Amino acid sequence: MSGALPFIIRRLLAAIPVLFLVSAATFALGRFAPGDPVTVRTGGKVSPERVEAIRESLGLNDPVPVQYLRYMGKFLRGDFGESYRRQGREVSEIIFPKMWVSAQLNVIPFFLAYLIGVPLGIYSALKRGSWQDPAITSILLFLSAVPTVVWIPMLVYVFVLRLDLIPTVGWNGIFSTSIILPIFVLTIGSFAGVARVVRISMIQVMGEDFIRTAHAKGLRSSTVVSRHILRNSLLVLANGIIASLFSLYAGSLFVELGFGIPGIGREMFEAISGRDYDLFMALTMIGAISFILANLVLDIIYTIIDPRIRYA
């Protein structure tokens, strides 16, 4: 781990440009694209006079470089600015409480997911060859095929309308009940992912010749299954762990707009369809970051899972 910390900062470093790219592309499709950011602040109900002086105390009349700077200067000071649709409210206060219900609602099936998928995926693999195998295969593609905007209405007629055993609209935090139809709608296709990419990972790895080494040296199956075949699995099984974490702040838009759950995904939605671009623009540029702070700590835990791999 000696070289982890310029490992970091070169990485870091590298993620300037990337970030400058995907800010200056997503201000400039909020200025250049159809809809004039005052007519969403005003509803298109006052007189020109008041647009252009409207204009002029936001500074859209500056140059589109200048605002650009302007504004990624107060988003380096932690000012992501005020939105357009609800005047008066600062964006900050709009997203955050936002993500954190959508961090709430997929903590769950995060968890779920691995702890159903990654026993599922090894016993489908360790089956291979017998009827278990392509029984849990062919389950697991059926569950991944199903799109989740028909999980939603087919459950929530037979949960709610039919037997009317479940509450299925609006927030009322994670323990209550109207959160088990999102959550089990979150898991059906999280876990049988999970599943389907540890057995494929594990099959391919059962192929290598170290594991019929060690078969050959008299170790245990179970040793065998844990110290080389999964552990080695694991380098794949990372890349999906850290996509399911940036679900955790990207949201899940149908859950939310189908059981009508005011997060993250939904927010994200209103602000392109109601053309609120400076909500819109620190979304993206968080969303961004994260994604980036996601990859770096999937190449430190590339390291610790396999030490073969070295910084670079």
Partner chain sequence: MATQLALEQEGSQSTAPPGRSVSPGRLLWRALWRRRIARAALIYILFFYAVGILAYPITRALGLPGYKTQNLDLSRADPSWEHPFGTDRLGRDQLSRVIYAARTTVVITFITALTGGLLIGPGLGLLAGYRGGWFDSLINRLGEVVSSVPELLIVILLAATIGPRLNDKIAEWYGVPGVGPLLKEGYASLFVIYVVLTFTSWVGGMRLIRALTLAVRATDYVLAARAAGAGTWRVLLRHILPNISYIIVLGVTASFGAVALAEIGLSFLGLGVRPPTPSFGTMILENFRARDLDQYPHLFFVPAFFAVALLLSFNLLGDALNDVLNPRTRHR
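Other form of same protein, the form predicted in complex with its partner chain, not the form predicted on its own:
FYI, this one's just the chain on its own, none of its partners or other molecules.
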């Protein structure tokens, strides 16, 4: 494990300019957008003098770089600012409950995607050369060709409107029937990708020389699969886990909008379209920071599970 600490420090230092650029670009974009946050906040029913006074008190009349430095100063001290649309409410007070909703919504699809995708990928790879492998691939291609915004109305039409099996759409907590369709859509969106990655990785490992050696020395096929092929091919899943976590972070947006679930994806979308500066700055920054940290953790995990990979 030598070299881990300098590696981590180097990566964290390299993240600083990236975060600076992301935050500056997001901030500038927000200010560049048409529409005035004070008008949004006051609902347009206030005299121009009053609007000007509010602008002054919020510091919106200062040059944009000054506003940026002031915002970042507060951000680094853990103060994410205030929502413009919902008067007087702290950003952190708004986003953490919504993140909790999204986390609950995504946890089941996350595990289901792997529970279905991994065995399916393994099966498909082992059945290579027979009809099952191309059949599974075709079904997966079909499932992943249907966009989320098409799945949602299709399922609502069949299960809610025609069969009347599921009474409501919306958010009633994780232990209610209305969560079944959102979970279904989110799972469909990700398990096909998992299965495909597992299949390709398995097939690549199956072509290696040591697999031939294992067969040649008389090991049973099941032993070769479980001890030699699986172990070496599931490494790619570590990468996929982080990727799917983040596709869930942003990807549940359509599901939240389509089913009327008050999660973080929908909040982000509404914050951006409603010019809620502080709110979407906070969301972008939290997203970018966790993305960079997650990738760092991933690189460290790689060196632990595969000793051939060294810190570079």
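Under this definition, the rigid core comprises the largest set of C-alpha atoms superposing within 1.5 Å between the forms. This is a predicted model, so every value here is computed, not measured. Numbering follows the first chain given and starts at 1.
Novice: Following rigid core alignment, is the displacement of the residue 112 C-alpha between the two forms equal to or greater than 2 angstroms?
Specialist: The answer is no, as the C-alpha of residue 112 shifts between the two forms by less than 2 Å after core alignment.
Novice: I want to check residue 156: does it shift between the two forms by 2 Å or more at the Cα, with the core superposed?
Specialist: Residue 156: C-alpha displaced by less than 2 Å between the two forms.
Novice: If we fit on the core, is the Cα of residue 103 displaced 2 Å or more between the two forms?
Specialist: Shift of 2 Å or more: no.
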